[in-house]
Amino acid sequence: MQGYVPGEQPAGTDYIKLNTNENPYPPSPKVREAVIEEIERIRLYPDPMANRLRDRVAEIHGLARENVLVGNGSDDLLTMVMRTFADQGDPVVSPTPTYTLYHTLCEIQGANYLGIPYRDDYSFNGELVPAKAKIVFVANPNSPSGTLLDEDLLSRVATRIAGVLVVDEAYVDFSRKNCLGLLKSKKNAIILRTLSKSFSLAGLRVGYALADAGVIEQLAKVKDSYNVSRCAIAGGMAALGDIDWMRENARTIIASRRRLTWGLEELGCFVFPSESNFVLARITNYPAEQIYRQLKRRNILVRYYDIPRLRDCLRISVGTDAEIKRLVIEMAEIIGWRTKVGSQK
């Protein structure tokens, strides 16, 4: 097998970072006086179950502490997952293109990886979804398309499948709608969320699952001893408890999003509408490789799939207006594009 390959990290500092969807606005100062303070205590193993943050988020989602799992990011989470519910040869789902870690777990636990396309449109048919699943996987918002799947479609799917329906809203902070409201119908749905995008904490690593407390109670048999550290648990509470640091960025973002959006489309692209804090753009008139490449030389960094349906394409994060304004123009040149990308608003 191929181990997942994650986004570029470069070593040095003088990259506009595109690549990884990270928040380009630091998190809540708050974050920062919390892991300070939990420094002082790290000859300490931490509570191995987070039950202070997993308090917190029970508090802010209107569910009980049996509701909660706390992981060393949602990536944790999704390796429990497949601990928990799947066995060699088992079926496991997911539309597709998608987070490709979804088919390298199964490839270490041995199972069946099932991936069904999604329409041009990004739109699915979950009547495809086999009844047999064991898990299905389900980015919402998607990566690297950032189109979003109706909560009643995924409602549908769950009530149609033997086994559980992950539901990954890692970007879902910078999206006009949740799927929490599947907690209240489906016992074997699983909601994903992570404070790496909006609450700016991928360097810390923390995530949570939402679920029934059965399935809650059978994830957390498998997870690692001690997997979220003192210092994640206390940047973790800090940042949960100041959201409208997080929101204010996140309202940033997304105005952001939308003049990414008009740059890119001046320069001839089509892009997907997005609900997180990327677009992924198909380049009509240019090879992608080539801008990708060519932008790597300049100090951009994008994220160029070589993968079918995804070749065309560049997944970009949304940064700083000034580095988008940056990217397009950058981009116009590689293209030999005239426009007015250089006066953008």
The other form holds:
2 protein chains.
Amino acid sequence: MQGYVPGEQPAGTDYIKLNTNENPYPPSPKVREAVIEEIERIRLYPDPMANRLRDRVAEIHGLARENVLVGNGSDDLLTMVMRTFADQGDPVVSPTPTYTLYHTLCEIQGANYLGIPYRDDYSFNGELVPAKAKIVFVANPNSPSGTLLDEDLLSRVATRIAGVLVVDEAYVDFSRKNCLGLLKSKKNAIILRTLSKSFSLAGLRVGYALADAGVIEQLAKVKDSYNVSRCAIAGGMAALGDIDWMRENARTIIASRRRLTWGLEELGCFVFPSESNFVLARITNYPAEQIYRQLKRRNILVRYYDIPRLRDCLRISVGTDAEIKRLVIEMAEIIGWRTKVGSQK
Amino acid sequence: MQGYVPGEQPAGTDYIKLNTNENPYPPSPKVREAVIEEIERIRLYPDPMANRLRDRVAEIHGLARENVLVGNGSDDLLTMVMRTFADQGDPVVSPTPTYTLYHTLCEIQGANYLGIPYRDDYSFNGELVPAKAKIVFVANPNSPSGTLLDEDLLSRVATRIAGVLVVDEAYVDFSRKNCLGLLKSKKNAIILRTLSKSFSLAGLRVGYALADAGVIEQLAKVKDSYNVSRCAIAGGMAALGDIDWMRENARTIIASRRRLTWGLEELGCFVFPSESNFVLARITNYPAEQIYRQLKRRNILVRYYDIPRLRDCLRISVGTDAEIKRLVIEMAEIIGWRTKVGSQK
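Alternative state: the form predicted in complex with another copy of the chain, after the form predicted on its own:
Whole complex next, starting from this chain.
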């Protein structure tokens, strides 16, 4: 078995990092203050259930504490879902291509992963999901496509299946829509959120799950006792207490996403309509893998997937406008240089 | 299934907390500096393998990076061990009574937990461990007894078994001995360490595993991609860079442990010889559970276990000398008060 391979995290700082969908802007200054204050209590264990943070999340979404569970990033919550709802051999489903961790977690658990292909335009036929599925994972917006499925479609999937529907909304703050409405009608719906992207806290590790109280109770049984650190609880509370800061950054990123999309389209790429803080660009006039490699040599990191349907694509995080401009210029050079060589033949 | 129930973590700060083996002294001031500096990079994901921290750990123990894996506390590493080495129905063994999380993790995994009782003096007959064991967990020093098994005995257990021997050395810095020597001869030995106790970082979540490179590689496959936060990596590095600070605190705690032991013995308790930052006291002249409850009413928390062999015992963390003095005085009052009432009958 192969473990999940995350995007490169080079030690040096001179890279333009457009490969792991980090936020190019810092978190609210309140996070810094809160973490510094919390260090005074760092010799003590954190609250095992992070109840103050649960309460803040609940308040934001108009839910109760019992509908919220906090994780060491949303990956931690994905692991809890897997360990709670899938035994060895159980069918676990995702539309594909998607976040490959779902597959990896299935392999670890010995569950039976079934990837059901998105259509070419990343729409999805929910009726292909087998009713016996124990878990259906849907990244929505999806990674690496950046595209969004409709709540109605997901609601029908939740109704079809015997198990739980996990809607992984890691990128939802960059989207026009969310699926919180599912929680009202579907007891088997689990919504996952993370503070890594829109709240600029990838390094702190805070995510949360929203679901029916019975589901949350089951998940809590398999979580590590002290899964969320004092720094993460304090920093998470501070970030969620300054939603305006996040919204302002998200607006800026959405505007930059538009400029990145135009730039890539001018280079002849097809850009899938993105509802997230990255875009998936299909490149037909030059091998995507070579662009990835040459960008890396020029100190720009983007994400290339050597798997079916994605070999002609790059996933590019939305950085600052300056970073995007630099990326587009370098890509133009790479593609243009090849065109010249080609024409000399 | 019941989840693991950790010690109480009350929200108020006016308790004397002698129930979860936290360090009464703060961590090295270098931790604070390092965490504050790291907040500047908190928008970026941490290094998935925490390699700088691995290198520091490796250097301290005279090992290679490949022999080290870092976890979100050592509980995270226990979970990785369980998910790597035990499938459903596999036999997993511990001497008991011990850290109850081993049993809980088995239930979550569907493995078959076999607790083999320590002798009354907390020595252990290693030949009772079945050879087919996939994992043997030994807390050493043990919790809640505080007692130590010999490296020779554990070495023989490692030789006997088909699976891995996990020596959980959470409390080892308060002990005269450790089992690092096992790593030289036993490829199936895994040593776990935590920075929660001796390094005063319970709230930060840093632990590590030491083992053969092949074992570490397998464990790394099941870990969450970004299991250790930037704050934990930076704070952990700083703490391990100031070993003298930890040693000084450990010396103070060992001296206080002696005073606590004398105090409890004067009250008529039997105190098991402790090699950790807590003591297990057997109380024959008063119901232990009532002492626990009455201490709680007096704002002192200690640990009471309502399970066989421990119902006449309290586990008491070694606090400051002032805290210990207060505990002994209150216990004397509680026990004395009852004696008086009894004599009036």
